[in-house]
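Just the one chain here, laid out as C-alpha cells, in the form predicted alone.
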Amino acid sequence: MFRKGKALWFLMVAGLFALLLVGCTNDTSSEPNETGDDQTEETDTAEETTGSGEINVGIVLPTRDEPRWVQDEQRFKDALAGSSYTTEILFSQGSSANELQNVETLISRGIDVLIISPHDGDAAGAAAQAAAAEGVTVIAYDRLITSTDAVDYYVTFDSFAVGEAQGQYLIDHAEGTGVPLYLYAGASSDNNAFLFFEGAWSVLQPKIADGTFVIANSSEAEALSANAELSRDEMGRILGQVTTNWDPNEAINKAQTHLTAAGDDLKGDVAILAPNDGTARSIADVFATDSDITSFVVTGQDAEMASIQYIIDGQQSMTVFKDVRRLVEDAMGMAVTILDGDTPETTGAYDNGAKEVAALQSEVIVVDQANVEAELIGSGYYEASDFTGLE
C-alpha cells in the first residue's frame, strides 16, 4: 500500500508540474524583447508616443541631455495630435551608432518620412542612405546632413543670419577701439557651427581689420583676420582652436585656459562670441570671476530658460531666439504634405557637399533685456512666473 500510494503521489505531482510548465510558456510569449540600455530608453519613449504597429513619421533627435531637444519631443507630439498619422521619437544620445540603429528601427516600423537632427552631419549620411534605400523621404531638421544625396529636404533657421545677429550685437555694443574679442564656436562635426561662425565673421571681420576688435584667443583667426571670406578649411582651423563641442564643461575649460594665457591688454572690457546659450552661461561664469575683466558682452542662441534668467539678471547679454514651435510646425507640416502626396514648400537651398538640398527657413529674433518680455512672455513662449526680476 505504501509503494502504490507513493507512486500515485508522484503521478499527481508530475501532472501538476506539466500544467505549470504550460502556464509559464504562455506567459513568456507575451513579454517584451530585451534590448540594450540606450535602446531601451528610446523604445520606452516610442511606445508612449505611438504604441505598437506601423508608423508614418519617424523622428530622431540628437540627445535628451539638452533642454532644447526635450522640449522638441513634446512639440512634435503636439504637432501631430488629432491627425490620423502616427509618429515615433527616438534619441541618439550623442552617438552616431545609436542614430543609425534608431533609423533602422524606424524603417522596420514602416515609416514613410524620416525627420532627423543629426549628431554628426557627415556620419548621419549612412542613416539617410539606409532610409532612402527603402523609399523613405528624409528631412534634415535644424542640422544639415552632409556629403550625401540621400537628403530630400532641410528645415532650418537661417544659420548664417544667426551668426550675423550675434556678431552685429557685439559690434553695436563695442566702445572705442582695441576691444579684446574672444571667439568660441560649436562642434566641428556640426555643419551649423560653420554657418554660425561664417555669419559672425562676415560682420566682425571688417571691425577686426579697422582695429575695433583685437582677437584674443585664436592665433589661426588672427592670421586670417585680413580675409573677408573664409574657406571651409580655414574656418575648420579656427574652430579647431575655439570649439566648445556644444559642451558647457568644455566651454569652461577653454575660457579658463584663454584667460590664464591672456595678458592685461586682452582684459578690461571685452566682447565674447559664444555659440549657444549653454556655452554662453558657462563662459560668462568664468569671465565674471576674473577680477581683471571689467565688463563683457556675450552672445548666445536658443532662448533657453536659464539663459533668459541670466539676461534678466545682466549675466548674459543676448540670445538669438529661434522659435522652435515654428520649426517643429514647419517640419511636421512638410511631413504631412509629403504623406498627402503633395510637394512641400521651400524657400532656399543649402549645399551639403553632394547636392543642393531644398530648404524651408524660419526667421530669427535677437532678444536682450530691452525686449525679453515682449518677445518671450508676450508671445506665450514662456510664462512670466518662470522668471524672477521681470517688472
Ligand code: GAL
Second form
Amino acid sequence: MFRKGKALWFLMVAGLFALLLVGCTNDTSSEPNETGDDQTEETDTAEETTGSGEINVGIVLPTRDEPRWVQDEQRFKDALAGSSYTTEILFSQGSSANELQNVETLISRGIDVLIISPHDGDAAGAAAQAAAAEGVTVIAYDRLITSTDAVDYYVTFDSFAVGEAQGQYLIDHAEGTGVPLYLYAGASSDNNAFLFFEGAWSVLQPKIADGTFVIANSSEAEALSANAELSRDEMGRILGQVTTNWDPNEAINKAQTHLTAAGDDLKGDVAILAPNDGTARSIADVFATDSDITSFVVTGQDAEMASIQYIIDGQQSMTVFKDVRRLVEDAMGMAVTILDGDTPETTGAYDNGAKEVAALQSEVIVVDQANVEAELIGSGYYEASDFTGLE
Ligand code: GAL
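May I ask for the structure of the form predicted together with the named molecule now, the form predicted alone having been displayed?
Every chain and every other molecule in the complex is listed next, the one we just looked at coming first.
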C-alpha cells in the first residue's frame, strides 16, 4: 500500500519538460510492426536520428499485444519528440526471458536509467539486478517489481483506488438485493492485480455481507465473504479461480464457463467486476449473448479507444481513466533528474517485500457515458473523430 509524502513534483516535471522540448528539433517516427510475431519488439526513438548507438534511457514495456501498452509507447514517443535525451523502447511480449534479454541489450547500449513495466513482478527481479549491477538506476513503471532491493523508484497510478472505483460503481448501480456478482481479476504475476482486487473488495465485501450482492462464480470468494480484509494468500486463492491473466480470450472462456454453470437465480440483472478494458469487452460480449441475462453493469480500466466506443454505445458501463501522459511525464521527468545527477522527488513509498520503494503516484478518473466527452475529448486524450455516436 502507498505511504504518502510531499506532492510538489508535478509542477517541477512540467517545468523541466518545457525546458527539454524547447531544446531540440528532431523528428522520430517508427510505425508499430503489425505482425507481432517477433520475440522482442524494438522501437528506436530519438537514438535513431542521432545514430550514436549510446542510449541514455531504456524503456521496457510488457507486450505490444495489448492496446494499453501501445498507448504508452506512443505517449513516450510524443513526450520525447525533439528531446536531446536518447531512448529506446523494447517490448517483452509477455515473456520474462525476453524481458531480461531486452534489459541486457539496453545495458550494452550504455543506459544510465531503466524504465521498466514488468511482465512478472517477481521474475523481473533478475532484470533489475542485472541493471543495478551496472550502476543503472531502475524505475518501475505502472507495475511494481517485487521481492528485490534492485529497484530504486516507482511511478504508478493509485491502483487500490482503481479497484475501489470499480466496486463502488457496481454498488451505485445495483438495484435491490441478491444481485448476482461475477468477479474477474488480472494476472497474479502482476502486483497491480492484487491492488485492484483489494480495492474492489474493500467496498464490495460489506455489500456482499449485507446481501446486496451474491457471489456467482467463486467458491473461494464465497468462503471468505465475511472477511473485510484479505491476506495476499487469500486473495491469491480467489485470483486463482477468477483470473483472466489479462488475456481477452481467457476472459471469454471463463465467462462462458461461469454462465454455463450458473442457475437461473444467478442470471437476470447482474453485476460484473472486470479488471480492465481488454477483458471487459470480451466478458460483456459473452454476457450479451446469454438470453437469460436481462441486463449487466460491467467495469473496466485504461480508457482504451475500443472501450470508449463500447461505453458510448452502452455495451460497457464504465472505465477507470489513467492518463498515461501523466505517467510518462513522471517517469521521464524522474529520468532527466537522475541524468542531471540529482535526486528525484517522490510523494510516498510502496513495500515490495524487500524494501520501501520511493514512489510517485497519480490519481485516476471514473469515466462513463455521462462524462466521456469531457474527460477523454475535452482533455485532448482522444479526438472526437475517433468515435461515432458522440453528441
Ligand atoms: C496492469 C495495468 C493496467 C492493465 C493491465 C493489463 O498492470 O496497470 O492498466 O493494462 O496491466 O496489461
